[in-house]
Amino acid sequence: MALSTRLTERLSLSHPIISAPMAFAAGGRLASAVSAAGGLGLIGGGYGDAAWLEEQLGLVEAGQFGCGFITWSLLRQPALLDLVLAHRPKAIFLSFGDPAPLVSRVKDAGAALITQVQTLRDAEHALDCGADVVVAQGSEAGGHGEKRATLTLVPEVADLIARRSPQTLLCAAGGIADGRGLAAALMLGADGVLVGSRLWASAEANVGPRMHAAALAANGDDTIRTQVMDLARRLDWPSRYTARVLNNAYTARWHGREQELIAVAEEEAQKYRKAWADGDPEGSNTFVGEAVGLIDGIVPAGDLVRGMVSEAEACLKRFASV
């Protein structure tokens, strides 16, 4: 059971699946499990906690993992990149900011450079920067992103790559949670997929049981794109990015009242941090995308990877025979 694509060949994988570097949720256990199953597991470097990163790096095998960063945050503490590169990652994943200042350090260390983009303009810049893999992220994705949909963004970026940089690989992200999504992404011109929400709902993810329970009870209609959680956490996100989360009591209270939230941000930040630490899915936020409606259980990540590939193969064979 294997789907061979340019991604599997270039990165020496068994399956064309990369796990999303979800901040805090994607630790060393999840990255290791995905890589052991034949995909590429990424640690989520998030906003930059050196002690946490060092701990998670101790759970993965050199050369068999990658690490993702929020680019605008990494540029404020670039030593974190050196910390990860010292552990010999297979790839570094950069999103939400200009990767150009970091490219040479990644390439000089021998790691593949994966850049995630949300617009065609950013895809063009990623090619100019020499990205080895471009991830086209649609707005269906959980967590931060923009407005474009996966179904149209991926083939548009595929056409751009074919014209300008045929050697560059492409992965699709946003709303991909099963083999149907993987098969569809390959048909759209991608070489593989980036999977977030479905692997967030795995046994190895650093996610509390109440957050998992909230996701299992939800469907795609229950998500919302908003900035309230960033304002509440007092995170300096560029205004172009919002995040998709489960709609809950917190977003119902503050979405559309952002200026009022900013006025009480110091007090709300304390409440939000406590709720987050307690794993409270109503007082903080559950970071999942529209694919939450395709999640039917919390299972080992390796089973998810293998099941996704098996289902995709069946889909492709069935339609190839029509």
Given for the second form:
Number of protein chains: 2
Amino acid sequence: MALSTRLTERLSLSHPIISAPMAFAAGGRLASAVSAAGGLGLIGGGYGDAAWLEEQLGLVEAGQFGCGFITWSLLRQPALLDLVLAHRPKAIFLSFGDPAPLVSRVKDAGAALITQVQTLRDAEHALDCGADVVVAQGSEAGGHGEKRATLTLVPEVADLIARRSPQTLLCAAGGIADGRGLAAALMLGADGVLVGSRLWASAEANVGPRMHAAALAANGDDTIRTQVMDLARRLDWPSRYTARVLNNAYTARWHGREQELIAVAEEEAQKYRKAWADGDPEGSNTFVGEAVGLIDGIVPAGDLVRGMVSEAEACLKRFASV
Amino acid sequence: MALSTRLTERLSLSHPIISAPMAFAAGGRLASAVSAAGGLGLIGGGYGDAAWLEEQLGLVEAGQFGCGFITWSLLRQPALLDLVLAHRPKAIFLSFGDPAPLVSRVKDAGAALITQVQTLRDAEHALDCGADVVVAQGSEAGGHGEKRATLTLVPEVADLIARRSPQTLLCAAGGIADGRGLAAALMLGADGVLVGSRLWASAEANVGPRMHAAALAANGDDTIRTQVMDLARRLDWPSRYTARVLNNAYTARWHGREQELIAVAEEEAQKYRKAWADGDPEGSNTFVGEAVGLIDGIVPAGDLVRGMVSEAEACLKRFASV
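Output block for the form predicted together with another copy of the chain, input the form predicted on its own:
Following is the full complex, with the preceding chain placed first.
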């Protein structure tokens, strides 16, 4: 198995696979399993809880993990970045907001700066900021994102990088859950991929059994992009971002009735947080992308990483003689 | 150049590329150019104008073209299908509606039945109907479509076909405008691709110069899925379908104000149709997908087909030694 790319060379990885820093789901255990298998595992810094972060950082080996943050949230509590940098991450991943104020601290600490973008315009800004890796995230992704699709955003950003900053690396995110998606991303000009939903459905993810069961029962038609869970949780997401989740009783009740939800948000927030704590996939949300239809079991993350690479190689070999 | 797949074998093509049957834009000249280059060119039957169809059919060679229809529209004037079948098309392409009532007439005439789907559920129905080729169309496509993305829909439909009907062929549509997209589609399990926007931007498409200029000036961030042009044109599109077009003065004015538009639709329809006839890209709409950001010139369709194939081969060769 030797899918070598500029990403594997530059970050000293065996495989061009990075695990998405999924808030709550991606802790130290998942990050370690992905890194041990030869990819780069990212802890999901999420909305920023110092005690949780310390605990997860205790589960990883310095230099063999990265950490992702929700940029707009991190800008409100920048000390969390220092907390993580002290553990010598290989990379810091920033998405959803302007990374500019954080760039020098990341680079001065010797970590690679990975910035995730959802539009061509934001990719231009990421290059202006000096990102080492740009992740082009399509709307098929689970959790937060925007409207553009991976299939067009990746080659368009690849062309931008070729014109403006050829040394910058590019990864594809959104909709990639198996070796076919990995091989497709490489064809589009990516140096590697970010994998979210498929690793969410792994043995090492911090995800409860009822959430996993809901995902296994779903197909790719069963997701929706919405803001209702952010309104209910009273999170200050900028309005350009929505989150993809499984359709359920909660989205059926509130999607399209956002103003009514805002009016009762205090009460709903309590109910939502309780359902979330209970791992209830109807009263809270299962954060997965359209690739949920490609998920057929909850297995160890290392097996997933290795399986993706061998499947991608098999796909590529079918056309090796053209 | 030899990207041979089950599609090229079954339909006797040189290249696994089918041109999208874009209403208005895809006439006999474009279909002929694509077929002459070794792909399969489709005439866009659109909303069904017998005189226009006869004229376009006069420009193609029997057995070397196909014709596409908007299924719900064709069901209202089924005689148009006989008109086309009399010219011995290689294939009939049906999208947006239930193809079941039309299947036997297509097959009895010896044409291949290509059905385009936007969801896994519709793909299941297409297999029930006995489609020879299923086209999985993602939301990144220009013109009418739905919400799912090409990158996840194609492998999910590939898995369905493998389980239920392995002899059925699969093509990918939406977001494919160059050899990178073609190679990616093959990795996802497709036997070929449908190309719309890129061939819309060809010398043989029935598209005016101001529409082409608007597309060349745009990038992939500049499109929107909306229903305002269908409301203005008073077309009876089922509500599940929206159309992707370039953002312009028209969408800025009406998107989000659909009820107000319906109230003045008669007047707006006249204005819209005049702007459309004038080729005005602000008063009417430029129907292109997110791949508009990958389009850099208006060139002959044959060059585009051949260029896509050689670029795809180059992409595949980069990883031929894994």
